[in-house]
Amino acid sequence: MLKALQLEPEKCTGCLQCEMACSFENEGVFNPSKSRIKVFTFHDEGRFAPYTCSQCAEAWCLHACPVEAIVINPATGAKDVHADVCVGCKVCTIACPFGTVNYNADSGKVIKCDLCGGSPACATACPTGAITYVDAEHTGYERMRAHAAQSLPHS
């Protein structure tokens, strides 16, 4: 069964331990700028909500690949991008409607979020749950409208 990442804004605190372990994990260092997950803040609320890419099921970042430098990883399901096909165009930059496919200067290629093959750094490092790794079931689009229904104001 596939896993995915579930977010929870509501349990997060804004501390940054996702974005330290994504970026160790991933490029070597400590720096949230290298961090393949983000931090939102929402400075008037006092409110924090980590966002990374939801490995789409439609994914228009592979669609729009024109090298077909994103493929599905079979065993995790995570959108992959092979850096030794990626040509750094940005078009699934442009693509992705969420912004979470990012260019690197340092590489001159894109990245995205790979589920860490399989173990998500930002899962096991967050403090609060507010980033857990679970049965894909569990996660999607119903719960994603369920939860911004919640958050509508009421008139």
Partner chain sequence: MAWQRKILRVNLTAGTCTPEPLNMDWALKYIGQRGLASKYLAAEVDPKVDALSPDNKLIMATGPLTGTMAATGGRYSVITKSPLTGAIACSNSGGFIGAEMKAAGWDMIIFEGKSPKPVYLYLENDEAQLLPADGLWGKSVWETDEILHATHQDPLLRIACVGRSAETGCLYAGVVNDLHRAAGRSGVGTVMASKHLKAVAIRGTLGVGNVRDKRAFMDATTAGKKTLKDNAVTGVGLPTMGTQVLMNVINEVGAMPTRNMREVQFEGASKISAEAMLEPRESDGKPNLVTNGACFGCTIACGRISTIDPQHYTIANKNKYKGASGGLEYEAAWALGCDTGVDDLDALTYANFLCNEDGFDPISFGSTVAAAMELFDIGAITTEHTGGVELRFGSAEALTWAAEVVATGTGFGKDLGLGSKRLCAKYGHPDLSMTVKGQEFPAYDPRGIQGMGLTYATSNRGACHLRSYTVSSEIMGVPVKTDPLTTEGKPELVKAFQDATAAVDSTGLCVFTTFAWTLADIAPQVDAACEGGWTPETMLEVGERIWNLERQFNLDAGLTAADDTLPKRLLKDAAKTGPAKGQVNRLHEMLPQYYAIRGWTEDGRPTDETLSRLGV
The other form holds:
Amino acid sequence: MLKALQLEPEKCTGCLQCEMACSFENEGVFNPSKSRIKVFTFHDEGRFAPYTCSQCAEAWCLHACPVEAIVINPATGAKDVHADVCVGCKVCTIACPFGTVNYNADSGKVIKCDLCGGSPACATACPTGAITYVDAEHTGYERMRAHAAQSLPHS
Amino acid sequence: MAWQRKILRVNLTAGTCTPEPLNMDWALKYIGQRGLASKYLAAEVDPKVDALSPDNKLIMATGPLTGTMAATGGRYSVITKSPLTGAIACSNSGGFIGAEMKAAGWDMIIFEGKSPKPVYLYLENDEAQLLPADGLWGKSVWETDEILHATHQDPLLRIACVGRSAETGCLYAGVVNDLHRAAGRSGVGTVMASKHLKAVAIRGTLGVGNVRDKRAFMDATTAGKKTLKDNAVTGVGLPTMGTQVLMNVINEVGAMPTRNMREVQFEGASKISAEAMLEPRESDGKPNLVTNGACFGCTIACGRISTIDPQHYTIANKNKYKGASGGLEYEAAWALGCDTGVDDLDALTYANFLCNEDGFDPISFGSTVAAAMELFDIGAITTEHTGGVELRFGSAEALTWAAEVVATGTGFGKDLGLGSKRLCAKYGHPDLSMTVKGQEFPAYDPRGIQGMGLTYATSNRGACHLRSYTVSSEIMGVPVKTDPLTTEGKPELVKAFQDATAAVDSTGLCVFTTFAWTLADIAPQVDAACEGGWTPETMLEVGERIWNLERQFNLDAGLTAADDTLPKRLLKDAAKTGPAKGQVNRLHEMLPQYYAIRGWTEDGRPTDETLSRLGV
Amino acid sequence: MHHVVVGAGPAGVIAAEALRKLAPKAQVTLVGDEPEPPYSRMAIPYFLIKQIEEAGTHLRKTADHFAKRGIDLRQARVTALTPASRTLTLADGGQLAYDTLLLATGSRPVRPPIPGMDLPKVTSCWTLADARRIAATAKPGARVVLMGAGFIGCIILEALARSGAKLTVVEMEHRMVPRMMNDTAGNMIKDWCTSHGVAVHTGTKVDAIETKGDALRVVLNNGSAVDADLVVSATGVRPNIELLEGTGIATRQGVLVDRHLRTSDPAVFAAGDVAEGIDFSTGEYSVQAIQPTAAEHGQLAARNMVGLRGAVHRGSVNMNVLDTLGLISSSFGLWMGKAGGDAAELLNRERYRYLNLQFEDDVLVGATSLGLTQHVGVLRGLIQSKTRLGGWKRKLMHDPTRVMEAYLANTQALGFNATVLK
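Please could you give me the other form, the form predicted together with the partner chain, since above is the form predicted on its own?
Next comes the full complex, this chain leading.
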């Protein structure tokens, strides 16, 4: 069974350990600005929300890519960016309606969550259990995907 | 090593920003942040300068672990000569700007001179620019933050700035970052404003990548996080209750300075405690506390995010205070509450919001208001001075009014902005000022916790709990329980805490980790990140070196052993209630021995032998 | 069952693959008329600056990709379509019968009626063959005139400037990327280009291109002239609909399609640059010559070709992203705004930062950005999901940078930590 990242914003304290873990795993640097997962802060409400790619079934980014640089990893179900193929055209960054594919000007390529190949560093690093990697069906994740599908029916 | 090896030198007089290499010889002797920046300050600034003159410098400094995955690795400090105390000042803050500075590729920023016109520093990786701040001068911290985010269209821009209190000369103004985190003590914000530097806005996308041994670093920091999680204080107490967990505890041991330290227990403590912050209120059924919030990289997350009761008088028709923002920490709750005798949680939260909004230290502010209330009580200050306000102990209205006038530096707010020492002197009763070296006390009465008396008296930045938090041992039993009412062993305890804390403050880590960690937990993290071969022993030595460097700066600035004392009230007037009833602080039993074990002369000067042993 | 796709660009390839998945037993034929394996025009600029080899432009990376999937990829030019007999005539005289047909023939550059356009050193930049020609000439120091600073022109501009050519851009309209950017953003891009050493003439036409020795002389309508070693024309594209002449299939600017991407002939569908489909924002039919729309069309057309129910085209959101010498810009939907709607705007000319949001009531309907690279897709998400922003509209009017928070607050269940603490 495929696993998915379960995000529970109500448990998040905004410490950004996930962002550091992500950038360290993927770039070898502690650098939140290069993280594939981002914590959004709602200061006035005292809320924090970690958010990243839900590996949505529609795979808007994958279909929009003109050079097949984004492919499904059969082991994880993640949509992986193959940096050696990506030309940096950024079409996927505007195609992803969730805003979770970002352009990295330093590398000239796009970056997105690939579930770290099946062992997401963010989930390991999260000190409060706000990010966990669990069986996809046991999460609110399916609801999240359903919501995504509902709010954005395939044109 | 986890240093970026790069300093930005900003000459405000000339309007230049110049990179220079970090002095690595010094880094290996002082680690970073507090220690290393103090070394730079001592080397570059004549200790006798007027703190508010262009000759003073202001340093924003990170530690080698700032911006890394080490738990709490988000700290930065502001180091300068204090206008409040005339001593060296180092104010430590969390939030996110320290890590951002590090991610932009800088270990520290040294500001020197004075800009002819208000400016702010925009720092995006290697790009450093001084930009005009005419439109920001006269704005609060919150407004400044908003304007700069809009100007640069970058929600992730991290901002540290001063508020109107600093601009109008309040001597205990801080530098506020990320809206409600502050390098709060000793008037470091006042120095910043005196240089016409309104804000520092940083965006760093380079990150911190050069840790010495990545594998060892991840192992050491992961082990450290587990220790924090498994510890009752850092794993449960602080995240759930915040530092406010102490309110009822300290009150019960009879060490709660109350009504300008006339008393040692506050009858209203439970109403302003952590427990009270979790109680749903009548008006909207919500508790004061909305959530706990973490600083960068912190797995403890003690920060309080609060709202004020929407029905409360303080915020009628004031929408900007109706959202959530930084709530009460213990020291603030004590100063704004116990010390003024006010037990209205919402009034305290409001005053705390104003401290954040316009950048002034709630400890010094609350203590100064408490002194003013005592002066009012004895008739030295009257409604003629206050413009009609009855400045009475216990009056929430008086407290919140005081916060409003200090925030903007208007009317009697100017006098309150002088701090307790100068206020009491001005109104003819210097003995009523509860300060050491001109800085106001924090929330532990040294009559009930003897070690804290020595802590305050000898603190290099004036009265301060964070220089040697012996409360940890004397009340909480960490690392070992000592009797709070005895002076025996306290000089050794204070020295050990002072040295260890100075080292921790120089790493980029938060001193709150030391509820769970000892240097044996910290040294492996530093060692994995940095060259230099770090052990608990070498770190303690660095701590001692820093302490002596700071001491030497103060002596050179003109301070003497006579300044290592406490207000008469704490030495002569016995505690009236509680377990410490009948006690005064017996500083005289501790101080000479403290000097001796420090390797100082009887008049408190480090001997040549001590200085050369430490290489100061 | 035989599904035939004409045109091996993104729309055609995606459709052929989707057809294969949806109808495992059917015969799927993909016809392209260029000699190379199916490739992406989007990638040509990166080939021009030698960031990638020619193979890097290929839509699919393995040589047997189509064969392995049982897609019959043929290189052939279709010369005629006979709807009555459901047959295609090929240039080699062969015939191809279909049960359903997808027209994904794309578009081609418009050739402006200017004297000298047929000179050998004047070229468009559309095919790999064009790209090879340009790469051979646009060496460092070469003088290049680029006609047209629309979306495609700007993509080429980036590549030409990076290859070290001395570049002059001539655009008829009064700002750059006029069909993607408003005055503010279009002129900021111009300023950016100018400050990066590219000469930009807006509001200027090319009157003629003349031979001058070994080189060219480009005469402008402002009375001046520019010498050039190469002229690249990017003055727009138009759909390849010639095949439909006389077939009775309805065309306007492109091939008219309904909400199932079906043309007026029930067996014939159209997708991508050639199709005049529904624009999500206006509800009207128009040609959107953009990659995401081609991909959407291709997917959806395939579903309809195999008769899937509910595969309704709700319209594609017009959107573009550009990287002009490092200045990244994007626009979405009704970026020019809607009458009676509200707009939020942040502008910092000195730092080349710009964000403009357009609302209808409390729904985001359009957006323009300069210098924004993080979470930019959420602008599309908010537009396409027609999320009612409620109180967040006021917050966005005040601070438009918080679009991601607005999206999350309106679509995700965000709880409060304090409830967990207790």
